[in-house]
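Below sits a lone chain in C-alpha cells, taken as the form predicted alone.
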Amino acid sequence: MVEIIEYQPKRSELGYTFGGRTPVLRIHPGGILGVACEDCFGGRIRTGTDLPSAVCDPQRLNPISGPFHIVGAEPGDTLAVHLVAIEPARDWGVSATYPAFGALTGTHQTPNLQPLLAERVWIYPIDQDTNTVRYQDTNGLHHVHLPLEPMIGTIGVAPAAGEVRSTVVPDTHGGNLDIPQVRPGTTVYLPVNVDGALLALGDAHARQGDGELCGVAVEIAAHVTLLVDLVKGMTIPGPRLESDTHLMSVGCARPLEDAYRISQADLVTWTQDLTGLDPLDAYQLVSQAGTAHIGNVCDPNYTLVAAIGKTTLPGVIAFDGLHQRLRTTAAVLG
C-alpha cells in the first residue's frame, strides 16, 4: 500500500504569496501528497447574496496550501508534479462578476470611461454522480448541465532571487496560471529557483472556459492528490506540461501576443532538443502541427499554452519518461 501524506491547512495557515513563507511539510521525491485546497474566495461566498466586495478581504484572495519543501531540490533542477485526482470538497461551486476585473470591463490596466460591470454571484450545484455542474441564469429561466472538469488554477514554486509574488500573478515560477490542462493525468514541470523548491497550490476550479473570460471560473474547494518527483540538473525557463497525448509550454506576459511568443518559442526549443532537428526545422514543424490554448486574459499576466501532439514526434520521450512512470504509480493509487 502506497502511503499518502495528508495536509489539511487551518485558515490561518493559508498563503497569499509564492516565496517569503516557511514550508509546512517536507516531501521526498517520489512522495504522494493529499492536500486540501480552499476556493479563491476562501470559502466566504456561499449564497448568491454574498457579494465578494462585502464578504472578502481584497488582500486575502486566491489562498494556497503549502509551501512544501521538496527534499533535495536545488536551483537548476526541475520539479515534476503529477496530478492524480481533484475531488470537489462541496456540492457546489461559485462564480461572479467583479467590478474592474475580467476581460470585458475596464480595469486599472485597461481603463475606459464606461461604468463598471455590476457585481453578481452565481452558485453552481455539482453532481459528482453525473459529473456535471449546473448553470442557471439569474432569473431562473435558463439552465444547462456542463461537464465537471476539475483543474488547478494556481500552482507554483518560490521565485528566484528572494522575490515574493502575489498568488494572483502567473509567471515563470507558475502561480495563477488558470490553465484547464492542469488537470488529473497531467504532469506539471516547474523550474526550481530555491532550495526545496517550495511548492504550493490552490484555486481549484470545477471547470473553466478558455480565457477565464469574466475573471472567475466555477471556483471550488477541493482535495487534491498529487505525486512529486525531481529531475536533477535540468533547467527549464518556465512551466511545462505533459499529458498522455501532448507536450505543452506555458507563456505568461502582457500583452497577449508576448505570452504567445514565449510559449511558442519554448515549444520550438523543446522540440529541437528532443528531436535533434535544426532550429528552423523545429520552427517549421511546430508552425504546422502545433496548437495554442488561452489560459487566462484577466490576471496581471495572461497565459498561453503552446502544444504539440506526441504522435507528431514519434519515438520522442520527454524528461526520460518521467510522466509515464508517474502515470503508472497513479494507476496503483486507483
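Alternative state: the form predicted in complex with a further copy of the same chain, after the form predicted alone:
If you are looking for partners or other molecules, they are not here, because only the chain is given.
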C-alpha cells in the first residue's frame, strides 16, 4: 500500500524561495502527493481591474507549495517526480502584461529608455467540458477557444552550494522552468542537492505559448497529483524529463543559445551513456533526430528542452525503467 498525502497550504505557508525553508511534510519514495497550488499572483488578480503592480508584492510572486522532505534523499541522488494530474482549482485563469517583464519589452535585465507598455489583465474562463480556455480581446472584437493544456510552471528542489533562489528563477535545481512538457504523464528528474531534496511546486498554467512571450501564461491555481521516487547514487547536472515517448534534457541560461547548448549537450551525453555510442556518433544522432522546445524567453534564465524520441533509441531504458513503473502506478490511481 502506497503512502497517500494531501497538502493544502495556508496562505502563510506559501513559499517564495527554493531552499532556505523548513519542510512542511515528509514523504517516502514511492509516495503519492496531492498538493494545492496557488497561481503565480497568489490568487490576487480576479478581475480585469486588478492590476498586478497594484495588488501584488513584487517580492512575493510565484508562490510555491512545500517544501516536501523526501525521506532518504541525499546529495548525489536523483529525485523523480511523476505528474499524474493537474486540475484547475477555479473556473478561470488570468494573464497580464506586467511592468518591465516579458520578451517584447524592456526589462530589468534588458533595460531601455522607452515608455513602458501599458499594464493590462485578461481573464480566461475555463470550460472543463470542452477542455478549453476562452480568449477575449479588450474591445470585444475577437474571441477564440484555446485548448486547456495544464502544466506546472515551477517545480524544483533546494539548490546546491547553500544557495536560496527566488521562485521566479529557473536553473539547475529546477524552479520557474515554464516548460509545457511538465504536464501529466511526464516524469521530472531533479538533482538532489541537500538531504531530503526539499521538493516544492506551484505556478500552474492552463496553457502557454512557446516562450511565454508576454511573460505571463494563462495562470491558474490547481490541485496537482504526483508520485515521488528516488534514484539512489545517480547524479544529473540539471533537470531531465521523460514521457512515454521522449527523453528530454532542460537547459536554463542566458543568452538563449546557451540554454540550447546546455540542453542539447546533456542530451548528447545522456544518449551516449544509454547507448554506448562514441561522443561524435551521439552528437550526430541527436543532430538529425533531436528536437528542441522553447520553454520561456522571459524569466531570469531562459529555458530550452532538448528531446529525442524513444523509437530512435530502441532497447534503451533510462533510469532503470522508473518512468514506466511510475506510469503503471499512476494508471491504477486514475
